[in-house]
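So this first bit is one chain, no partners, the form predicted alone, shown in structure tokens.
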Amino acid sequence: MKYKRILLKLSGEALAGENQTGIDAQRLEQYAQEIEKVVQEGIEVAIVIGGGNIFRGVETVGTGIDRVQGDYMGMLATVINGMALQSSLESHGLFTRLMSGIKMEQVCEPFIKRRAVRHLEKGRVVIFGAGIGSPYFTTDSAASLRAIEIEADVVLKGTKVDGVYTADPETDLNATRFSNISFEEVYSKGLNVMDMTAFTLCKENGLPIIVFDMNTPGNLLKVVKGEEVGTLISVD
């Protein structure tokens, strides 16, 4: 295996499936299955999983809710999330542990590095809820400051794309993909991989993203195997 410690990037929207809100059980079946596959070679997870298809906090401006209210119901959401994926993980054998970023212990451990970092090493699958706890911050931020903090080998985010273009596949048909691209070459080039400040935390910190489609099965151990699977980002 290439990466020993992942760190996961999920969607909340993919959780949707087909359906544009709500939690697909088929594809979060899906989910737990590719998991189970890359845990049962050892390696150490950790998930963070956005929360969009129960509410994004962006979507509330002129809604009459507050922009930081509604960031922290977007959190809520992520944790809703987690605890389906969790329960579903769970359902597969696997042990997990669920952390949040706000306090609620009848529901999740309050994140704390020492102690998920222990999980990691037990074996336990680790979800990360409620982004990074504050508002404004989206779960891309979430993910990379999480990484850094487990020291995690590299951020795999799983999208509906296998990886990342030149323009956008879906409305260019002339748009090609890169197998490997440096920080600096998506900064010059605009593209959209992940949110600047999250981004910016990876390249400052040396730390690899491979964006690839999370919904073709077997491509997570693919991934993890270190096949040519996806976008593989990194400084050099």
The other form holds:
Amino acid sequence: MKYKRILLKLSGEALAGENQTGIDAQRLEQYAQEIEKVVQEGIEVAIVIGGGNIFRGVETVGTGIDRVQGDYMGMLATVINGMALQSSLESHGLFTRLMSGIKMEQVCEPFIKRRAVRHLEKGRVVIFGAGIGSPYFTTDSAASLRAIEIEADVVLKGTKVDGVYTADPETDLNATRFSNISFEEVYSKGLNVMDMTAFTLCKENGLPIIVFDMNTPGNLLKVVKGEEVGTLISVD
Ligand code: UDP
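For comparison with the form predicted alone, please write out the form predicted together with uridine-5'-diphosphate (UDP).
Below: every chain and molecule of the assembly, starting with the one above.
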């Protein structure tokens, strides 16, 4: 295995499956199966999940809901997704902990770095909910920050696209995929990997990112083994 401790970032939108919103049971089950495969190999797995399938702070524009309020609503949405994922993983017999950036003792633990690391060392899958607990951030930023805090080896951004392309592959037929690219090149080419806050955090801390297609069964395990799947973004 190339990586021992991973931070897997899953978007909320992906959890909606073919639907625009909500949680798709099949997709949830598929993700649990993928995660189970890597846990069985002894990999320490931390997960940050988004909330876009339920609510995004930016969507409050023109609704009469204040932006900051909306962001907190988005953070709560990530906790809902985290709870769903936690249950699904537990139905596979995995041990899990949901840790939140916003205190809500009845449903999850508060995020405490040392506790998170201890859970991982004990083989528990740790899900980080509520982003970083502050408005005006995204769950990509939470993924980068938590990954640095728990000293993960890599951030794995599981998406529906199989990597970083020269242009948007959905609109440009000539777009080609990078298998490796440096942080600097991503900046200079203006490519969209994560939002800039999240991306810069990884760059400044030398934390590699792999963007890969999470919807292809077996891909997560391949990535962890170091097989050439998706796009690796690193210092060199
Ligand atoms: N959010 C926030 N601070 C954080 C993480 C998330 O305010 O640290 C809010 C923000 O409104 C965001 C929403 O939660 O739009 C859902 O997260 P995100 O959009 O990152 O989810 P994804 O796009 O991955 O589904």
